[in-house]
Each structure stands twice: as structure tokens, then as C-alpha cells.
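Given next, in C-alpha cells, is a single chain: the form predicted on its own.
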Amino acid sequence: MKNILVVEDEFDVQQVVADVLRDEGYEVAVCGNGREALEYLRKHRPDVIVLDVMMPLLSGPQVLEQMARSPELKGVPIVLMSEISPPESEPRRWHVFLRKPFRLEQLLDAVTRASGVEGRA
């Protein structure tokens, strides 16, 4: 069973994403902001992280920057989700980008592609 960490500050979105992934058989942990996510990642290594860009306390790009400094967290597949495109000037530290709003099928496809289960290019 794949472990997924969902990092999203909007409670309704967080719950829908987590419920859909659980229904598909994933084990899901949730964090409400980037700071909580980094705390979680000190003790766990998920198979995939679904990460929002715009969050209070610590943004998605800030989480990615800190993860890049950690040898233990390098290579963890990231699905980055946002209403806006990620800035082109930043180094690309994510694997799949998911633009909000998205259909649930798009979420599942993004997680599948990121985890390498199938459909990886």
C-alpha cells in the first residue's frame, strides 16, 4: 500500500483529496501547512506528496526548498497543486503539476504518474 502525504490548508479540499485517495486504497496522512509537513517528514517518508503551493506559515516552494537540503527526502515524488502556474524561475523540484480546480480523475492520474505505478513517461 502506497503512503501519500496531502499538504493543503483549505480543509474542504484537504478532506476531498484525502477521501478520494483512501477510496483508491492509499494510506493517507494530512497536514494543514508546510510547517506541519516538514515536522511530519522528519519521522516519515511518504511514497508521494500532494503539496499545495500557497499555504500559511510555509509555502509549498519553501517546503520543496527545505526538502532539497535533506538527503533522506530527495527523490520523494511530488504532485504540486495550485490555481496558478509555478514560477518558471524556481528550480523544478516537483514531478507532476496539477492545476486547481481539478477533476478527481486528474488527481488520481497525477498521483499514479508521480508514484510510477503506471503511465510514467
Contents of the next structure:
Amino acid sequence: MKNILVVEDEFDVQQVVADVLRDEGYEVAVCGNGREALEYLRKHRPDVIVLDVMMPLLSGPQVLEQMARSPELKGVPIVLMSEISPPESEPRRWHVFLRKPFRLEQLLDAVTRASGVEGRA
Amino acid sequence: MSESRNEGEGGGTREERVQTGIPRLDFILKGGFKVGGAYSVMGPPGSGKTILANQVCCNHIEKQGGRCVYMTLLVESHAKMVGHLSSLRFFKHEYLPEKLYYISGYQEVREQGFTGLLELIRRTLRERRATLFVIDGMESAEQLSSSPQAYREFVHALQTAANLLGCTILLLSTLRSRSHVENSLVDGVIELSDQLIGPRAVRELTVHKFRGSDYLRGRHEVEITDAGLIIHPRTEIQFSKPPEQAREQRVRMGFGLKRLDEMLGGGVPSGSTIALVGAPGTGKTLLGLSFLVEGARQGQRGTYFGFYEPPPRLIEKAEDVGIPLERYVKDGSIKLEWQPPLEHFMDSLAEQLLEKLRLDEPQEERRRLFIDGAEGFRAAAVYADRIPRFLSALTNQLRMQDVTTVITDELELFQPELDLPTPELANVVETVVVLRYLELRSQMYRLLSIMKMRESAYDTSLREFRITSKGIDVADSFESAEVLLSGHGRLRGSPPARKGATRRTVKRAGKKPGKGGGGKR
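Output the form predicted in complex with the partner chain next; the form predicted on its own has already been displayed.
Next comes the full complex, this chain leading.
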């Protein structure tokens, strides 16, 4: 069973995403902001991270930047989700981009695709 | 970041403001929100709170290089909000996430209470170097508070943080009473409303409180367009303090109709307003157009501002009776501004009109304006009792710009007595000219008279007013009118009435028009 970390500050979105993934058989952990996510990642290595961009305390890109410095976390598949497309100028530290709002099948497809890219980041 | 610096009340101190950039809201707030202030924006769902706040954010970023954090508490999701805002022109995706940052604080307040939420806010504002912070959904925070005192302390702490960080705060909530605890703490309270008045849905903005600054009180109309919110301050409060010195030089402005101009002592004084009052078809529009064309002949700019006839129809109508409107429209001396028959806002119409006059030829003196007619403003009025003050403010403003204005007002077609639909108009204008029908021996006639001309001598006689394919014309003397009124009317071109013929007194004008040769145009 794959472990997924959902990092999302909007409570409703966080809960729905987590429930859907659980229904699909994933083990799901949730964090409400980037700082919480980094704390979680010190102890765990999920198979996929579903990561929001705009969050309190640490944003999605800031989390990715810190993960890039950590040999243990390098290569963890990332589904980056946001209302806007990520700027071309920024380093691409994610694997699949999911534009909000999304449908559940798009979410599942993104997670499935990200699961298959482990180690290739 | 650059801030606007405005003259404070009293003229001495200057203070920093966050400009809202929302058309005319800064005018209402005398410059915008004070930097470091906390403001409550309340209103029912759909009144435009979220648009207002996002518009202020985007304008603050664009015009003042600001950085904004927008926190939601159990309101629509960020994805939905961004989706809705995307259709509005002020919203720019490129501001996200660097300059406009959306976060949710709901989980924090739910799990950690106000202590956790305040900590989150303080950290976020510092880390994002925010200059403007919005909390959307304050009612959720209040519902989650352990006591009213806890909520009061939270709002107070927010204000302290905002002051220290130099960050302006907007607190958005659903409608609550003006005496609500939050409103007593914040620096300003703005209410947005959305209500049905008759068949019309009307959005309005009211500033209830604005500490340390003057502001325009009362209700102001709000429009939501693809450009976002547009506020229309009440015309009468915008121009409530006209300068004592107006620009007008009191030059006579004629209609190009020899007899009428003579009756008016050479024309109406420049910078004054004249009302043309009459039933439909009595010739008000043609007389007004004649006024513009006469001005154009003399090299004066003219503007037509009307509600009923589109420009091609207007030109055709004028040309049919020999008024050469088309050539002056083509050479730009006369501008035709037609308002399609839609639902208008009265103050928006006044703004459009004054804006056009201000932008078109602001340096030109002795401009002419023809408003066809007052009923267009009346139809756009949500509150009918505003009309007298509105018209007074509008005509004052036009006088100040040295604009000589002709404004029509329509009487009912079958009205036995002279009963003005906008009685106040007669009070705010300097001159009133009345056009009326007279039915006599199966023929319709038009009569013209000057009912009032302030501070000027004028001819009080009743004259016949004719509209033919060769032009419009006022009779040489009062005799033709006298003959008509005394019942001695004759068919045009026929010999004068026989002396000693039976006399019949016409007791009232304006009977049902027949199909005679002198019928209405």
C-alpha cells in the first residue's frame, strides 16, 4: 500500500483529497502548511506528495526547495497543485502539475502518474 | 513600495494611504485606506465584498507595488475564487503567488484557536512582507470564538499587529449590526448592500465610519462590471460645495431662430440652463438641436446627451426640417452621445456626462449642451426624492464649466394643465420655455412661450411655433397665437379670419391632437 502525504491549507480541499485517496486504498497523511509538512518529512518518506503552492508559514515551492537539499527526500514524486500554472522561470522540482479546480479522476490520474516516476526527478 | 500621500483634513498633516484604485472609492474615502489601519467590510452574500477586496489587492500591487495576503475562513475555495475573478479585468494571474498570496486560516483557528491563528497571521505577514492583508469570512472566526471577549481581543490584536507591521487590514464579513463589537474596534466600517427596490436590484456602498478622516457619507450606487466594482457617489454630495466663483461670462447664446432669440433678449445667458417643456412631438428635440447647430455655426462646441433617438435617426430628423446637423457632427463640432434604453444609474449618467465634457474640450469656453431629456435621469433614479438635489448639483456643475445647457422635460400628451413631471426643474434652471399643442378646426398648432427667465427681461407673449420641411420658425408677433387662441384660426395660406366672425374662446391647450396638416413631428 502506497503512502501519500497531502499538504494543503484549505481544510475542505485537504479532507476531500485525503478521503478520495483513502477510498482508492492509499495510506494518507495530511498537513495544513509547509512547515508541518517538513516536520512530517523528517520522520517519514511518503511514496507521493500532493503539495499545494500557496500555504501559510511555508509555501509549496519553499518546501520543494528544502526537499531538494535533503538527500533522503530527493526524488520523492510530487504532484504540485495550484490555481495558476507554475512559472517557467522557476526550477521544476515537481513531477505532475494539477491545476485547481480539478476533478477527482484528474487527481487520481496525477497520483498514479507521479507514482510511476519515483527516482527520476 | 510607494504610497500615496494625501493632504489630511485641516490641510496640515500628510498621511499615507493605500489607494483602493476602485473608481471613485478613493474619492469617497478622500484618498483610500490609511496605512496600518483595520477596516471592516460587511455585506450580504453577493454584494461584492470579495470582488472589492481582490480589486483593492490587485490595484495596490499594480499602482503602489504592494504585496497582499488573502486569508479565507470557511468561504469559497481558492480555486473557485480565482476562477470567478479570472473573468474580471483587474485580476492578473501573474500576481500569484508572489504578490498576491491566498491562504486558509480555518484549520488553524479550528485547531489552535485565536492564539494559533494570530501567530499564523503575524508570521505570514512578516514572511510575505505584506502591505495589505484580507481576512474573508470573519463571521466564521467569531463563531469559533470561545466568548465575545475572546473575539474582541482577537480583533484588537490584529489591529496592533497591523499597526506595527505597517500593513493595512480588511476584515470581510456577512452583514452585521453597525454596533457590532468588531465595528467599534476597527478604524473604518464599509457596508455593501444588495437589495430589490421595486423591480430593480440595487447594490450600494455606505461608509459608516472612517477614523481620522473626512469621507462622503450616505449611500452610493455600486455597479459590478467586467472591470470589477465601480462606485457612483451621489452627485449632490460630490458637488455639495461649488466654488463661489463660476466661470460664466454671461454672453447671450441664441437658438438661431430670429424671433425666439429676440423674445429671449438675444438668447439665453451663457453658463445658464434652459428647460424646454412640452408634450411629445411639440418640437423640443428639434429646438434643442437647433441650439447646438447655431452654436456650431458660431464656432462653439456642442454635445447632445439623449436617451431615445440614436444618432442616425436624430440626424435624419434634423435634416428633414432643414437643420444642418450632419455636417457639424461630421466635422466634430457637435458630438452625439446616445444612451441606449437600458437600466441606468442616475449618478453614473451624470458622471459620464461630466466626464465627457471634462475630457473633450476642457479649455473651450462657452460650450453648449443639449440634454434630451430630464426624464432619462428620472427613470434612472432609485430614490425619486433625490431628483431636486441631483438636478441642482448637476446644473451647478455645468454652470461652473461654463456650459450652456438646454434640457427637455416631457409633459403628458393629453394633459389639460401645465403640470411639470419634474417640478424641481423649473426651480433649478434660469429659463423655462413651454411648447404646447392647440387643436383648432381640425388642425394642430404649436404654441411657444417663455414662462420664466431669471435676471433678464423677456417677451411674455405666446407665439405660434411652426415646423416645416424648410425649417423651424417662431411667428413674428403674438397675433397669430392670439388669433388661434381666440378661435380665429385659419388654414395656412388662406386669407385672415373675417372681422366680426363668431368668436370662440379656447379655454385650455393640449387637447387630443388630430390629423391636421400642422401635426407633430
